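Just the one chain here, laid out as structure tokens, in the form predicted on its own.
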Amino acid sequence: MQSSFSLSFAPNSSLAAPSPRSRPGGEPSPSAPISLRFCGLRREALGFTPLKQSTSRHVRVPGGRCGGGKVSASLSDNGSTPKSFDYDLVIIGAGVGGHGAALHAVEKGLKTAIIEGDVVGGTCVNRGCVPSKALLAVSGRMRELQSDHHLKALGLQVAAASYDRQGVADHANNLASKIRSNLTNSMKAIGVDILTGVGTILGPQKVKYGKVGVTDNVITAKDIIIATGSVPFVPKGIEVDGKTVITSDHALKLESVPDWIAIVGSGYIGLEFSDVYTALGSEVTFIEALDQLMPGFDPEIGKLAQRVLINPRKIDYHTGVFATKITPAKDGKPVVIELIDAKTKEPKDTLEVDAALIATGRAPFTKGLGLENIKVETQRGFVPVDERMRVIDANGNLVPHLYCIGDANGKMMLAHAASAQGISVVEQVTGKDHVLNHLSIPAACFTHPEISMVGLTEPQAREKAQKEGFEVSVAKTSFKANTKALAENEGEGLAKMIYRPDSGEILGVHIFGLHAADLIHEASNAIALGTSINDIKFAVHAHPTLSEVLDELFKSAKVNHPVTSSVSEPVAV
């Protein structure tokens, strides 16, 4: 399942750090610059030649052309800095972010080690993105087979569809095992040392790792990356027993399919599980603290998605309420959920259901990292970093040679964002400054149909426009006008683009429809490369394909100046 999508514009959040010990977290510096030039990928896209790779180890020079910053000198208080190193790079955490950083580091000639206290692949591979897609593949097939109207339109006749719960669960587990093995083998094949144990920072460029009851090993590294991910966030008052009150970690095992399940939270995780459970026969009740469902999505897309994904299905919902207490089923009694009004805090209702899934987001896994040894204080559990993922200590100074990526820093809690951040860090430590543009990173919700997005929502874009004094326009296209979608009998869908009519800059794109998660990348790459609408509308798309939904979207935009003009580079998050 996708992690909860968090794009931090301001350091305001209420997440509390969980207690487990082998993964860390981080959040954007409150004093992050608001105007930056983007180095690395954008320079290459414009035709500039990247730095040649040396056979010797590259040394990052702080305060370079794109990367000024005050570096803390107080680290000597916590131990001496090694003069020689066991590794060029040590990564704490072997999830998708750590894996991406490790592969890129070896490509750049760095001697690399990765420390993992659990299993390779982290949350995404073992308890998130990967097994959830296996379950969603099943739910998608079930929906097709259960839809008489859809099948008849295609001239098909199919007997009543059924499923084997254990077989579905095995499919998800087997996929996770296969991908985990692939990740492990890919690192071993190129010489990455995989060190087993819980990683703890002892001081500057020094890490220990080991298991309980076994003597710790101490290693040194020129640079260290924290990539320890996150765990499900469970609000106070909710008792998780792993059987009838569960998190996404438990739900992915599919040990049961309850007749009636309440899902607390209607973001990515909640929506995807509602798709799975309803396809397998469950009734679902959403419990959402805000006044509308799907609060993180563009409002227009969310409204359409609710009409298609929620209203026709066996789903009801309570909005504007908190689940203050959830008691697991016991001794023949059901799960009891006590609701209060989110604003007045007055008791609102009591629900009795067969099971409850807590889908209230994720919290950074930062305990036991040894951050106190380098004078770093977490903020709501997240490790504070700047726009280059460099860790910031309690005094606001940069900690030399220490970086934090992924869910642990809280900038954008998505697996592919973590990988991109890791690659960006490796670029920096090998002598090439690079700032990742988080507004170009896409996100997707793998419901049926899918939802995807990149950049700003329409309200966010209009707020930005009002502050900075420019106009915003919106273009839309429907899947009902797409030949391939109609051939699939899947014409329900919408693509929406928010842009600047004065320059042709794409501010955001949102898609709801068949294969939306695959279609979004043309838009995200355009934003990443600074491609204007005037340029991309001349791109040719194969016919008939779903990609023509985007083709029509770009062509329908009205830009004031038809002559290609440079697009201002977006601001780092």
Contents of the next structure:
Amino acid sequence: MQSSFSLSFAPNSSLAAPSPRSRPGGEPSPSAPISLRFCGLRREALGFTPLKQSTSRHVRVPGGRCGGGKVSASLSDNGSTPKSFDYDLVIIGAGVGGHGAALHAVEKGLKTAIIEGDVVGGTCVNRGCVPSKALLAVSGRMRELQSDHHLKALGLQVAAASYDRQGVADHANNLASKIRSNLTNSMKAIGVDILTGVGTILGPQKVKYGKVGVTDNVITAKDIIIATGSVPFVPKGIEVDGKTVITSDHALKLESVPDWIAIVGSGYIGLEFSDVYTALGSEVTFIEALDQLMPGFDPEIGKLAQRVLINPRKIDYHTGVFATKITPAKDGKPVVIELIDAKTKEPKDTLEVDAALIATGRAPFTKGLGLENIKVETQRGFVPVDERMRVIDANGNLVPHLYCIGDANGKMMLAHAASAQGISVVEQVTGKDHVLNHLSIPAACFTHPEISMVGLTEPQAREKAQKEGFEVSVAKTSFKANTKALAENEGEGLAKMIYRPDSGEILGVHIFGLHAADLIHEASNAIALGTSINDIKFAVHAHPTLSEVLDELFKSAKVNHPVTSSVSEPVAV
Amino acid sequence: MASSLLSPSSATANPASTISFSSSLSTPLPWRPSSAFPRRSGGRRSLSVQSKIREIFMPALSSTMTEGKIVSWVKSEGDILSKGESVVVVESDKADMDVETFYDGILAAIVVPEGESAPVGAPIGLLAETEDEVAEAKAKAAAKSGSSSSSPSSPPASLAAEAPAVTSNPAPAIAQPPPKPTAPADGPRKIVATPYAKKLAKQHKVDINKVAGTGPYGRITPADVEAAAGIQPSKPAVTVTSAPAVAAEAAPAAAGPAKSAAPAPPPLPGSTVVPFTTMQAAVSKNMLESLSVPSFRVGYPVTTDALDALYEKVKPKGVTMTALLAKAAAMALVQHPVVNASCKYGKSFTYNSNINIAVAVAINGGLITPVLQDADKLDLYLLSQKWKELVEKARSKQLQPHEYNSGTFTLSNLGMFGVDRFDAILPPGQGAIMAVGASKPTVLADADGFFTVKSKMLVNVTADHRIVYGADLAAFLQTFSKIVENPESLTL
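Given the form predicted on its own, state the structure of the form predicted in complex with its partner chain.
The complete assembly is shown below, putting the previous chain first.
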């Protein structure tokens, strides 16, 4: 991709460098202040395309690159197809990934449109992280109010806490609407065109969108980003009725609080919902296909989390089993779940519960995207991409001008990862090579207390270390030693760092404890910026704060200073 | 429970006859005689340690540690353990640490339960190799816990804590309990129990197979298990415990010296709605609870001339009327223990070993009952002094829970307002409450037709008729009356 931007244009050499006349479509408009073009106020250029088809070349000056004096154009345009595009960038899918990309694109001076077939905000805002945080805010408070022991230790007395289900559900719904309108407004305000309809790729740089029964609109764009996200994954044999057998989409509406709910899957989604449901009085049974709960978390963190989040609560679990068949409650019968052993496939047990939440992960939503038109084959539904999010076709070749970010590519199914990938793509299409370091992307699970992590888990780090032949050390600190945590009477928690003692490089940080989700960023930033422990350990933290947990963590790491080795040299001599 | 699962794993158990648990990683502490049998040398108690039952000791997690607290048992009795799994979490001065087993087996018995402490080296649990030895181990554990768990610490042989938390422990298998032994019952009668019901059953050692389920679809609910275990249904903790056990008292008492009017405002236009304070909410709740108790009242006139005379004498020494009455009631209760009893769950008498007189006091718009503990045993002066302290504490809201919720009998006195008689509401958990009116000069005619004027006060006792019957209460009042009429004994 990089090459396509570095085209020089001999015939128009007069345009080179900071010339204001390099406006796409050749709109000279000498009256326009220079600053305008450079700031990329693309709205001004909206009408140019039909008028200026005759322009021999499409030359663009992306705002971000003007300073460098280069003008870029797309290779394919050069000399061959004399045409201009409706948009510089079209994003299919207005979720958090698409939104992040759109904002950054405008900042970089691209004329941007975003196509959304459903509601702006995507899964995160409407059916995911956002409404679930509203429910978790309620569950956290309920937990505090119900924790007699805890309150007493603080000298508080609270009479019976209770909740109004509809009120809780409304809070989640209102939050989603609010964030949705914030998101919509933030894009409209900077001039992103929000096009309504289902987007389909027709061919290179060409997309159609439209609703059922309405004529499709076809638009062209220099670059296209697929950001269509994902939907809850429901394994075969499970019948979702939306009432007693539900996915997170339904659960977030909180239409009922069952007495006993089985949660299939003990990842982030399942864990967060177990936190919500148990706080609201439900009993929970986890069904996990792997041999342990919370797969994917650092084992030590998982162990501690299980001790705090599972064992003392009204939760039991079946591990190493698949739910092969789940029948919704009907005709006076409860929800029936048939379990088989995950290894032997032998029938193992049958559960009868009031409801079942399917939290077995998410499947990419890539149907109807028209990928066949550009010879791209999905892999288990995911769009194959390289490390720069460039889409790879069935023959293993890169599809020019087509990118895929977020859940649809399956690299890291997190809202902020999608956004980061989108920003990375925009950086690339505006001429700056950028590869996102996924190991610096933090993740968090908003249970009470929270779990957060960035980078490698300890087993992953040790495996990598063995392969690459370096040493790995682990440092840990407890929330028990933190003043602020003790003041809150929330001493339960652990922060753990996996690092290289030779270089001081941080490989991973895992936190379980009060406000872990907010604490992780010091570590993720350090990883993203390549900060060594030797440097960060001298950074000062306000006292008393929870951040001191990380301060302690960095300080407790034993890094072999290069100084030590140089000191030893003279001894050797 | 998981009987079918047990045998295979126990077959693989290590036959070596060490008692020890040993950490997979920890560097051997200097004092640890590796796998010796320190217990055998002692010969104290018949700890006939056989090869098949191993003791789990309290580990020394640091050089300074002499005693450890069990934070939680990761495993429950009956769970199958495999090498390297966490069994118990022990609190040290720095952090909680997992203690792992070095052997396969079955956790047969927990000797030191969660939340309790044991000296380093003391046995905290027993590990049986096979199912057959579980019972034996249990018997042993029972004997052990009977003879107090604080046995002198013999040199701990072989316990195993995960190395101090600072260094990580990569090797041991991540402790994941084996899949729950919800054995797939193949019979037609399938036991369905909710997660919490199962937890409770384990905790209270109730055989879940014998519990009758009353929940939806015949499932066993936590309430069923609690009923089977004969324990109090656990309500949401907040409602029960955080409310101060406040006097159940007739509303007039609160209205007395209280500044703000506590009673619910009438729904009239222009009325102000003032939400309950915590204390008021607790009063309200206790009052409602009293409705489930069948109570009755017995009144008795008591001549107080002698008491009044005594009061005048001891008043300069700081004795209050409250102390006198409490003492008198306590002394009467000694002779009538049933009035000092309480009725638990409508099934039994609970005779309280102490006589703790709760005295209702209206304070700051609320109502609280500071308790004069062992009122029968303390002398009048100590009692009076104690009472002053309690009132001071109540005013400054510093009463400790045991100072207001340990009452076995309540005294409420509105005599100082000139109330001649009133009727008190029985506080939850108590058998009787005494309402004392004002002492007033009354014209009496004796058997010979002579009129005299004596001070009389009307005492009205409300009691729980499930345990206290009319005759009991009458006899108690008679005794009380005699004590008050001959109050010399109060000063003894």
